[in-house]
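The form predicted alone is given below as one chain in structure tokens.
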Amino acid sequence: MTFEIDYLALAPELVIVGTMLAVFILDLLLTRPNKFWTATVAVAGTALAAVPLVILAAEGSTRSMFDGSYVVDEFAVILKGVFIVSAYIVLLMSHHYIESDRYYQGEYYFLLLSSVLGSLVMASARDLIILFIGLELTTGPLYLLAGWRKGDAKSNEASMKYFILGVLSTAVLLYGMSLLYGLTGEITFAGLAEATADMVDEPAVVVALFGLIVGFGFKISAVPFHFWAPDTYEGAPTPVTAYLSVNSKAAGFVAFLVVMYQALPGLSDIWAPALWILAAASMTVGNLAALRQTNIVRLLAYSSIAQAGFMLVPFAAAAVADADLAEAFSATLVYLVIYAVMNLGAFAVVIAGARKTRSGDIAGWAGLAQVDTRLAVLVAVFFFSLAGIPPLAGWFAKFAMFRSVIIAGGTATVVLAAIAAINSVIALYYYARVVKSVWLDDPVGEFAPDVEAAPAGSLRLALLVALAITVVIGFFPAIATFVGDASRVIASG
């Protein structure tokens, strides 16, 4: 193996590492009143990491290191851009939230940036070892961040549940990976694809695939591996919950898709039916459970589970129908990118709304439009976008999903499309219930005064960025198609 280092290709990761070290050192040197500088450096460093990505995107070439185990191509650059933009929005959401509750700031930003670094590594990983390191670097810090409200029993419970189930799923995932290596002697995706092409009838391969599906299913909170999500989402600090629902989920999806498409395409007869079941179950269970929720964060938790099912639909349908995998991969990635932006916007609204209403319950948000019309408009924008209502970005995510299913054809895909259509209607109901409470219901309690509830500047900027992207993509969906075009490189091998 050759170890030539391409420093431009690694520049985003190196900038994040430098930012982590700067935050760590500042946290040691600064006294309590000046701790906010750790947040400022974290936000600035994350923004700076986007600069080499712009250079790499303009250059347009593919850079490969470690004998093809680490690749920076158009696909990786776009995904890293998504991860960095999402992290930037989450850091903006965190700035005032962490400071106001007097959490330990330096450790918070250091751990969050560590998770961002892991997601960047995963976007370029092309072998099992680097993929596993990136995946665990992404999720490991989140076990601590989920319990950041140290005096809150719910936060402690959230962290413990996430940790126990996360360690269990990691063990199962690692067992599946090690079994694949034992059967093939390969760790690179290209080598695995060649070695497993004639192993469809090998029982041990089925066991290995089971381990991979269970492990990745936990990372993306797909049913039946979703039990940690509602309690963890509710107990964790809201910015951490937003990060869990977007960056962590996106990283898990990227790993899932790339392994199946690049490393194990010859075994699709085995994994395709399992993914069909995961997609149908996640959509249905997530949406039906969301109907019963009264807490807005738990509603978004079950919504996230259902959205994972929607994202799996093109992936599963094309594999079951033996159709064009590139089209399905494109649709899933387009959905994932749009979901990331609008879901971050929804959680930013939850932070602002909770400050205004002093409540996390949907009923407590009743009549919010009467006292804060701008915030109520944002609630409608992000929740209707999640429901897929035009002309907001969510409609194009749903369109890309259904288009890929229609192209795939076949009886099984038609059934899955019907399940997705029914679940889209169910989802509209509970998203609209939140909007109805905000706009049409009478207030049931007193709202916080504007001087106390006004969003911090960083939170307003996060809302503005998410709003702009959600609206612009909704009116100009061609902007999102470049993500799908780049993903075809991976799907075609």
Second form
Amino acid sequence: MTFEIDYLALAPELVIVGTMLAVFILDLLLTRPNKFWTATVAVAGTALAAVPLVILAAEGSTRSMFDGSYVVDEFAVILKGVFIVSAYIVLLMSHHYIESDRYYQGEYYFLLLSSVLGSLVMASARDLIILFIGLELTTGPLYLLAGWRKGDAKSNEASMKYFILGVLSTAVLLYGMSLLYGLTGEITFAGLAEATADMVDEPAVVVALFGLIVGFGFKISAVPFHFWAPDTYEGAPTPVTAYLSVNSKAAGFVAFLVVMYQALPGLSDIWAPALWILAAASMTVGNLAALRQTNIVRLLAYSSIAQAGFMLVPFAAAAVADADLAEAFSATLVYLVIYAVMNLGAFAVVIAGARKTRSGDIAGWAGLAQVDTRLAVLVAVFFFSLAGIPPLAGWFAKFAMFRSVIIAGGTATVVLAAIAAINSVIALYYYARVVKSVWLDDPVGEFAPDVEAAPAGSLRLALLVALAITVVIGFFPAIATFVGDASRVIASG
Amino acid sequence: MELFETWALTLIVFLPLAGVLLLGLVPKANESALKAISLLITLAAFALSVALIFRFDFSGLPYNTYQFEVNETWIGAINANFHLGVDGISLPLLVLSTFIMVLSVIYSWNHWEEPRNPKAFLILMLILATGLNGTFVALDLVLFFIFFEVVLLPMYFMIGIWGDRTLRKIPGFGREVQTRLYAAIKFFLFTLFGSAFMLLGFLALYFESGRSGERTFDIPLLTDLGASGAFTGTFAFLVFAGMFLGFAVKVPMWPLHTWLPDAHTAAPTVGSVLLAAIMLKLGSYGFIRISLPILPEEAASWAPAIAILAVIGIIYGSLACLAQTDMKRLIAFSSVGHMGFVMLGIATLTDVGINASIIGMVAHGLITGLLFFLAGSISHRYHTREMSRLGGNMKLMPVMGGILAFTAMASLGLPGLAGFWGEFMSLIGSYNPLEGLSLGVFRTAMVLGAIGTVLTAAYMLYLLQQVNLGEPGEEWQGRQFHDVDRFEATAWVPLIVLIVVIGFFPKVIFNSTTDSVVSLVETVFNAETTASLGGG
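Now the other one: the form predicted in complex with the partner chain, given that the block above is the form predicted alone.
Let's see the whole complex now, leading with the same chain.
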């Protein structure tokens, strides 16, 4: 055992920890009107955390600590980059939202940054314990944040539902992990992969896998473990919802796939069919339920369930067909990265739009284009990107997914591809419904005057960042494939 | 000029997109600047495409050689390239596309439908131009797919925002909805449904095109592979089926056509023109450029089915026309019939048939484009499209009526005008389809198609009789109507001239297409060709 600490490799995490503490202390010192400084520090700290990441990325080497349990390789760096960029956008979205409603600002940023720290840890985890800690550090603070609007019953409901179901699933997940440890005596992924290689016939392994799939299924809100999502999304403050649907979902996804892929490839005969069903069910149920939604945040909630289904497709297909998992892994990551950006953009637009229209109902957004063209253009960009319409980034996510499915081959995968194709048409219908309301319908209600509704500078910046990435990746998807390539690092080791 | 050779196509495709950015900077109120910029951009694209004609090598290069090629790495990881190029088949369509775009801007000059907003409308038109031009020159399946899809968004907004606002009862819905809303989403969903499966087909081709690392989306390379028999069996069947769905929805072929009458009728005038004149051709062009050469065996086994569907389309479209009371809807349905002839020509898999389909596409673009312009202008003046209320137009607006009569004649396939060649030659082609295809099916198709031409004449004459002839109705008595104005004239005269020129000298099209088509049929289908029909 060696406990040498590589400070450069840990620098992003350390910067975030430092920022958390700074926010915490600052919150004690500042008087009420000056609390907004906590937000500024949080945003600046997050941006600063990107600096060591860039250095690590440029260096491109693999740094391993604690006997290979904590690894900073290209794959981890890219993921951390995604987590930091999306956290940055969420922080920008939060700034005005949290300040204007006089919530506990310092605590808010402290908790949000803890969650970010968790996801950074998770990206480097190469054994079950660190993975679990990272994952729980990501979700734990969110139970609180979901209930941040204390006066609102819906927000309390959101927090409660999320907490109860979350804790239950965590217990199940942990039970699965402990069974695995009991069966093999290993906690590192590499060790597990070796030990489980010929355990397919072991009944206890099935129970362990069941626990893992239920636990992770909850984190990524895959059907049938999705029931908490719509209510929690609707009740939570919108920036928190954005964070839930992007960062915490992405963290869960990566954990899920890395465990299946790195630790348990030998058991794919057991988990592959389960993934296939999760994928098909999430796409179909999520989409069909989204069709009926009238509230825009609930619509995005169901859409994110369906999107999780799409993300599972490559992996499920490849595993069922016994094809190259590396290909599938990179397709899922490409999807994840693009989804993160466009979904954050969609939520940012929802925040700005809700101010302007004073409504969370799709019908209440009718005619927005007639008073605020720029905002309406953004609605069209993000929602059509989610639907996968070229030339917006979403097309390449769908494309990468279909590509990996076709490469996998086999009947079960072709069926899955057909289900995905039909679902992407259904999805278009409800995304287009929002755009239709904004662009094609005549206004029904009063809009807020510009003085009070104009998006704050930080929100504008968030929108601008998301817009730029969405459009640029749409035209030059090669940028996104870089992420996929990085995932091959983990495939080789 | 090396520079021209390498940049011409890129410019033709992306100039309009650059124009979009430019328009974005101009304030909404400055309409004349907006219009001037759009006109300049579309004119520049058109001028470039005309310059292509002059620098084009017409010396009979074999199929699968392209000119003005650009081939740059685009998405390295999946080996998708930015590959553009034209050959004799795509050249006329590209020129048609840039040409119609210019005329549409000119026509728009003083024809803005509610709720006006020229800035948004022109931006959408230019995005549309990029998608349309791009599809005709893309030589990479991914790129083709992107351009093919890019046209959806602007068209959705065009129909949805500027479309027909009359309320309509839709079966299965409780409330009445505005026609534009229903038509826009229907168009979008149908096309996306088709293209999702088309994409799966493309990906499957990619997968079969080689081992990992050598796979390609390149259309010329896939064409070579296809000719050497790389794609066969159930695999090829499924791929063809997927691409068939994508292209057939766009053409549209019966029974996937139901979005068309709604979309064309609901769209604003310029939207209908662009839909009919250019966008429908993306589907039939896809068949010629991708389905046929890459999957020749499957094309041969699907051909009878395509021919049957095409003939059903011809007959059904014509009968549907006869049942219409709305002038614009009649013209919309006539597209189903005309595109049926185009598809019948393609289905014969002969040089005569494919030549017919290309000239048919160009002619349909010019003629139906003009018909939609006319329908727009007429309903703009009468504020109705109900043919029972119109009538006596000849007396109220003699020039407009004259042009309508001329165009209707062209549309029904009068010899000497452009519409004749496509119909006539695709019927000839189906008398003698590619060797091995069922003569029974194709000759029956020919007979039914011939009946279709009679029906076409019937509904076009019915249209003329209803709109042009007779006495003006009571409600129009004593009203003054402004006959064709100068913007309309500027937009329409070039179309009329071209319809006559192509009618008398179909060689202007065949010169470009024949060599490519003959070579396509010879190399891909190993067939003897009759060669030299009308061309060189």
